[in-house]
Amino acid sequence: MALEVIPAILVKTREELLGHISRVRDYVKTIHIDVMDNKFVPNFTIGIKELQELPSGLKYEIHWMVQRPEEWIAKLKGPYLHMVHVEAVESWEDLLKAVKESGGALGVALNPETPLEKLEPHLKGAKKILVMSVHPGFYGQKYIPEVEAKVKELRRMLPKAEIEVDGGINPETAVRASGAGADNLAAASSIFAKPDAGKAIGELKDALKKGWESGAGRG
């Protein structure tokens, strides 16, 4: 199982995009990028015209928080990975056409309070799973803990899925979340409020280490 930080980038305008992966390019080797249209989450962020000729070298998860997910996937073509809310899908025969002829792969995340049952019948063909530990749409929030359960079923249904946790998470969430399953851990202002981005990404990845040896919960 690869363990991961990854930067969780969420902004308004393509220079702090590119600002922000110059920050922690040399660090990892995936890039999450937030994309709000102030319907499905109260937040408006970059959209299809600043994600075109994204810098080579890294990775890059798509994480749609926005309505008709498709349409805007149909627009960007790539070798992206798109993660998906089961809560904004309307036809997923209309989801994974948009992502198969888009090149990309899909991801699905579900929000805290939207039961696993809601995301067990499009697992299938998912190359990750992301449990959101805040409600979406803004950074800075405070981690949810109570998700850390849905995280320890996943990991129980599946041993050796990708799961990612993403929201609030700081050197000792990270713990918390890994220990539950999470192998994956996207982080934004833990990592660009700090001066020295290195550095934070450093701790990060010690605190993920830590908790998923110690397996809390995991079985």
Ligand code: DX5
The other form holds:
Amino acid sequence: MALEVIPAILVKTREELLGHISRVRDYVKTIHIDVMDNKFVPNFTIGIKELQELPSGLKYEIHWMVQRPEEWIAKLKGPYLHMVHVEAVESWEDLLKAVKESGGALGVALNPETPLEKLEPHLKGAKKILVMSVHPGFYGQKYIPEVEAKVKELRRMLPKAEIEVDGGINPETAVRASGAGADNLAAASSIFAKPDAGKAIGELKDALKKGWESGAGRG
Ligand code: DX5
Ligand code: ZN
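Next block: the form predicted in complex with ligand DX5, after the form predicted alone:
Below: every chain and molecule of the assembly, starting with the one above.
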């Protein structure tokens, strides 16, 4: 468990993907790549083809906002953290096999309205939990503060887990989400819509640390 601000990249071309990575790579360890299929969510992005041979020297987590992520992961090799929505997996057996054969690791994601009970059977073996604080599909949406109750409960249940909050994170909401118990925060617009991505990441890191240290909600 380590405090980390993770740039989220939601793009439609390989060129944009590489451009976004180069804007932030000097300031972070990990990159969050959003993948959408226009079925699980009403938007689409880059897919398997554009994800081949990602720039070295960084860790990548792939946020699969697709139906049957097990079929996508089976087509991608590499040491990636595959964050799959519990609402989208049809065969957990196929999923676990695909993740293992890909050489990657498993993370589990849940939508704002999905209760923690849906997550519990799949926590074993998951390296990270991704709590959505917007309805997935688009960047630049408004943070849903009600999800903080789930973050608090998860942190109480799993004091050492990696818990990431994704959606609507800016320096103000970062303090709230980390105060509730998130040690990782994904952010797109509050980094990439700014002229100086390094400065924006620095502000988010300060907010994450401040919220985490306040410990509000972690008892
Ligand atoms: C939402 C994506 C998020 C999104 C974050 O569907 O999963 O990762 O890109 O964008 P912001 O930080 O702008 O809410
Ligand atoms: Zn995401």
